[in-house]
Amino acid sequence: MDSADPPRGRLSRRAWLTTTSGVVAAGLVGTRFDAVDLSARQVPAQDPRSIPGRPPSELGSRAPGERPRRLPGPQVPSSSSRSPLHELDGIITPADLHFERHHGGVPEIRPDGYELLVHGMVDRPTVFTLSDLRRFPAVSRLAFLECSGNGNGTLRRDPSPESTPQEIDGLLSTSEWLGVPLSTLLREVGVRPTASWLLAEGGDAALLARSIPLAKGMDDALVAYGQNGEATRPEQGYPARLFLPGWEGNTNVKWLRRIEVSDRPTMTREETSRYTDPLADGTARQFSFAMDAKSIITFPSFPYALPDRGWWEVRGLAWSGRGRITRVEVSADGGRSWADARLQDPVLPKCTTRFRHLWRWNGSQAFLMSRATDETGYVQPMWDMLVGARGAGTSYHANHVRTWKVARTGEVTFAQGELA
């Protein structure tokens, strides 16, 4: 449903406070009901109640009017495409929404012809068809997927006012991933003792590889060959890709053709000239794996106007690569003051969390925010606290609050870079 929909956002208190009540007063109505007769009812014409409607279909389809759409980005042609969060519900993002990110664009990969091959560092090096992965016992994993340069716009003093949470921070979807541990291969093939790094590449035209520690690889890894219920989706890395769950976007290798056990990382470009982190002493920080703790609020948010004064629920979603999503709190006054929203079940490590927040706007300029913390303690920074660890030149894991300025007139803009 478009979050931009009034009766979605505005709520009394009363409603607020008497949901449960009115759940039990709808089953008291319903009771009642059921033994009215309604064989006397006028129905229009056009009712739909009226004629039978159409018949089951081969693929479903979106209801009319709901058309949620992937962003692509700017460049001419586009290496990622971003997914609506503001226009989404719950946690689960639609795969064909998934946010998109590669190197030398989608391949074509038959899963006939497709293969995996495990060697190095092992004793039994092996090559891996599609129907050898399926073969192992299955897992699955519910969590989220981020490019680690999402929100880098936002490092900017003076980002556009008119950005939506798509454009913002569109490069994070969550989705269930079903496949293969990764350790299970990696047992199969037999890994030697002083083994400690991976080398995991795709089979695209940009061959992208990155040096994975051994570690993780036997942790929660897989080798994900399903997506929400179905096959992993061509620009998600058919016919199978890496998953390294609550990791940076690029460590997930796509259309994953090789894994080669070593006992130090390859220092490929995607870690050496990419993928790396200034800091603020002129140094880099290297291998920046988990994604730090975050959280954006959809609504209200640009292009969204706030029609009337009153109580309205304050929504976003919260993340974090370490673990579970703890607390979020939420500010009207630009982090002067603070308030605990509440977390919709489920809570999950390394997953999206949904947050809300019951707040009465009394007409005045207000200046929102949201503030993530997880399991581990970690507390998401402030824009300033960010950039003067990491300097100005950083690009990555761009994980600082957001806020949202909602004026007089309700109109709600970004406004980053009024408080930078």
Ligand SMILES: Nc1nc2c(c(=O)[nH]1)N[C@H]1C(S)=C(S)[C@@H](COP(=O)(O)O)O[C@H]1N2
Given for the second form:
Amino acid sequence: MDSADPPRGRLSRRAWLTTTSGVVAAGLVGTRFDAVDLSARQVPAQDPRSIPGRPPSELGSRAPGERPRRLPGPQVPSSSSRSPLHELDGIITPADLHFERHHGGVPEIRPDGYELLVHGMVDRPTVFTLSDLRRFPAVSRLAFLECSGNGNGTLRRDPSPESTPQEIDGLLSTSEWLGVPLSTLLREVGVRPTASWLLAEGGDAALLARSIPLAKGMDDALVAYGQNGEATRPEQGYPARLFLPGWEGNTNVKWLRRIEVSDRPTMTREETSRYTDPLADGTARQFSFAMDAKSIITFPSFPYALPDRGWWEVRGLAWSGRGRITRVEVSADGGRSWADARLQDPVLPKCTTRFRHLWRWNGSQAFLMSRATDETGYVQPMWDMLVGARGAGTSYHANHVRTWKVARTGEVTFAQGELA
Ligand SMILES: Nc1nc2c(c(=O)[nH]1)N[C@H]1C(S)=C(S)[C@@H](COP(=O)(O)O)O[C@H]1N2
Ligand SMILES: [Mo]
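Mind giving me the form predicted in complex with this ligand, seeing as the form predicted alone was just shown?
Entire complex below, previous chain first.
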């Protein structure tokens, strides 16, 4: 399995208390969760208008009550951590909250010793240093990155109702990636006309390697050394990673040290024993590069509770590795009827799109779902469609519709399997 089952850690409902409607929610939610920390809401000791505030500093920090955290998996040492999707708004993931997936830990690579070798079926095999890479004209790309094992816990019928969006789908993050187009480097080394594949290899202990069609390398692939305006984080592949917009996380080789141009896939471990999709007819699909359209409601979701009936904004994320999201529909009755949600600008190709939908909760039990459509016309499937199309033991690309139950008490739980 690529990623562990959703970790079992419980989050406090404190995030809720410190965001919208927190004051209203405090009373109700507090009755059920006695460990709730109200410090963030306490009146400051001194009126801030009566004394000067603290001076500027070299490095900013989050407000004391704001503590979004990645959630590492339960195994020690863990090989992944998840982004707190339900505690974020907008589309960008702060870099320190970007999910992680390491097959051999985070290596320490010094920028001055860093080298990227591009060789194989090329006229001029070349070693690029980091300053070589930085000297080429750069491009920036706002795009999501998602592990193809994301959400694999939901392929079972009965994932825990007490699962947060972070636990379910937190192997998803969005950044502004900055770097040199791989096509620039490939032109620089002179790719031979009969070449058709690349091998990308990482410089970590996993020596993770994947075969990539040359066409993707010439299209929108980046060798990314920048993330949200600063250097790519060590956890994300410092000094430089391969970034393949819209393609499964695993192909986005971190700590990139070598690209070998060839005329066939190399059949590495990560594309034979792993990252293949069993199909219903008993065969398997070897390469599933593009991430299909998917969405998840991040509010209301577990661990939140709606303190009151009335108007609520249903919020979530939708994304597709094949282009722009064109439509997100929301259902409050378990899929019997659907309404179009509003897509928040910007709506970018191969990027998360924020959707919002005003919903009037009448106080009765409701089943909330979201369903994304992308510009190819592809519609996010229901669970039985997806599982029916796959063979036994499927564990990747679980992009079916997610369902949340809002109970009469206002408590929200993950409801997959509750709808027959
Ligand atoms: N060299 C190397 N590259 C790697 C990995 C790795 O372990 N080593 N993990 C892959 C997997 S499975 C995923 S999902 C993404 C995760 O990227 P992130 O940790 O920046 O979120 O990186 C991919 N690239
Ligand atoms: Mo992954």
